[in-house]
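Let's start with one chain on its own, the form predicted alone, as structure tokens.
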Amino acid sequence: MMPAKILICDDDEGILDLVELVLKEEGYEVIPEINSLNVANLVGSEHPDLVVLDLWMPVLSGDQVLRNLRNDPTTKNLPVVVISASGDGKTIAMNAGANDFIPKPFDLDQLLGRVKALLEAA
């Protein structure tokens, strides 16, 4: 069976390096992203299994990303994890769309766990 696939999306280089480190350690196949305008062609070119995204970011934020991926027909079911520091985070991934929530500074355990049952749940 094929690893599956995960894209991270954060602004924060270490963030991104240290959640990309671990979950290739777990046999994931990663594919890291610092910009956000990204995403859209690379869920369309990569066709990942889950997507990690961070909620603040500049240019288009994790919630604007993740409103395009719920209105696109073919990605509209893709799961999708938001990471964010922020207070009032998860109100907001939660009604853009995101399976799941994880606040910063996270466990990073907790965050293998959450990617491991939505995938396999999808």
Given for the second form:
Amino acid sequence: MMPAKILICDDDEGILDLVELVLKEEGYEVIPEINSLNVANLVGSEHPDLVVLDLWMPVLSGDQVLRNLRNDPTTKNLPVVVISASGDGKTIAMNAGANDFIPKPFDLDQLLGRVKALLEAA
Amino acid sequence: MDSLHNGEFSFSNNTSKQDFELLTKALDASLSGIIITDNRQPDNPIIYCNKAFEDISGYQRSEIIGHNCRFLQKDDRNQTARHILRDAIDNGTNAVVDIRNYKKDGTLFWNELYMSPIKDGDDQVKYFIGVQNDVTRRKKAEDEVKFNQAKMEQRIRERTRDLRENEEYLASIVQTVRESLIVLSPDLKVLSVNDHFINTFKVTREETEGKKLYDLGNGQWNIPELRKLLEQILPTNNPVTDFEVAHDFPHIGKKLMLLNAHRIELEGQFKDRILIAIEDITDRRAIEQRKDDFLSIASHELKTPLTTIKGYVQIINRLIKNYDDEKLRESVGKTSLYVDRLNNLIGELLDVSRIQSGMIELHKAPFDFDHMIQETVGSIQQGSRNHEIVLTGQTGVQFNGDESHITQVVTNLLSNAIKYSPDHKEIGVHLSVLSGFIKVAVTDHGVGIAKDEQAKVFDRFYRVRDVQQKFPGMGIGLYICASIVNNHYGSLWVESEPGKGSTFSFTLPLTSNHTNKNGGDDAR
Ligand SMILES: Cc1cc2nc3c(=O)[nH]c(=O)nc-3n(C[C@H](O)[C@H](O)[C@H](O)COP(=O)(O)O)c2cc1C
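Any chance you could show the form predicted together with the partner chain after that form predicted alone?
Time for the whole complex; same chain goes first.
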């Protein structure tokens, strides 16, 4: 069986590296992306099984990216986990149509657990 | 009786003695003093006085006859009356004066003196007749009236001055306060406004005073919230304080105002006038908002690298499982502990700032209280395998409140309980419903808190340093907890004995019809 493909977008390189490392360790195929403007294209070309999305990013914020995905019939059911250090992150994420929300800083086991659960449910 | 004619005594031979006795008897019967002086003698000596004159003056006849009458003045010589008499005598005319005289024993009396000359055929004054009345009492009464009148006038002058001063004083206060003030008549006409009002709302006194409030500046004061305050709230809840009104004024823009309104209930000419004080809190709110925004951004930015650190510490933790190095493992363990503490502090920073500016937002919604407790206990239990959290009781309640805030309270109490009972494994959480209140009690068997420290643990930020030396990490957390519980109209308290442990309890009322000052319990 092909490993699940996960796209992660965060404007912070440290977090990007960390999550990539952990997810790869777990056996997933990971596409890290630092620029939120590229997410839509990457989703179209790479067809990830799940997206991990930061909220506060320059130019195009995570919830805008998410709304665009939800408005597109081909990605409207794509599992998306939002991660954010923002106090009202959960409300924003859920309103935009996220499947799950994990506040930063997160526990790695928690992140892996949620990702796994969502992939299995899909 | 024809003895007296031409102003001269003339006694007929046969009747003279009889007539004279009759005359002296008549004069002695008079209540007025009567004297006759001989103007032809040097210094006008008294040649006759009646009985009443003796009585009035207190002198005896023998002490009177032959003297000039000025002896009655004693040393009180500087009187206008005296000069009037002097002139009258020199000119040979009548005079009527009130003059201060003194009895033999020295008592003052007011002498109403009528003095009149008796002239001979060639217009020479031979005698003077003086008629005296003691008018001290009348004079006193008159003086009293005059005195009272003067006093009254003085008082009126003083009162008027006081009033004017008061008015000026009050007016100067009214003009100095940094709030806008309006006085309205019962039918909501503007009676007066202070300078601050004029300046803040950029209007003139002419276009404001005397106009209906709702008509001011093309109806820009016809604000629904203000109407509600004046027409619905104030008639039954007088006075109203801290009533918030937001309005976009045509020229000056959006204003956030805090109003105090007071209807005068005192009977009298001012009854039912309405005083309104308006505080412009637009800028203050904006500053608070900016501070809040700044802290939100700061905490977000701080948490971002912290996320990476926490992640790598976790990875290191996993990797060193293969190394048999106790010191290394302990160091990494401590690192992750302090990373968590740093994370909590960053979160609390924002909370404290919000609480202190009264901006803590409540997102109230009904939730399953017992379920929330189970979840919270469960997640804390997971992270601290060394302690056993025993949950007893239940509420069975759908509580209407801010779930995430109350979760924060329970989490805080539980992590404190664990932190301060390192050697005692059991932590108790007990739920109950008591006459309209939910009660949650968290009990540990740890170090406990001395009586005089118990109140301090809920203290504000500035005391934290104190508290933190004894109870590191406890101060801000409990302060926030207490604020959250208060925001739900409940209370949070501690019972504790050093060495035996502590029980932190909080209650929350089940009925949510608690109104705050603004007449609603919604989040602001
Ligand atoms: C008839 C007569 C009655 C007078 N009775 C009084 C009197 O009762 N009390 C008084 O102070 N002076 C009385 N005088 C005024 C004084 O005798 C005196 O004329 C007055 O003080 C003015 O004069 P002088 O400035 O030399 O004192 C009377 C004078 C006359 C002629």
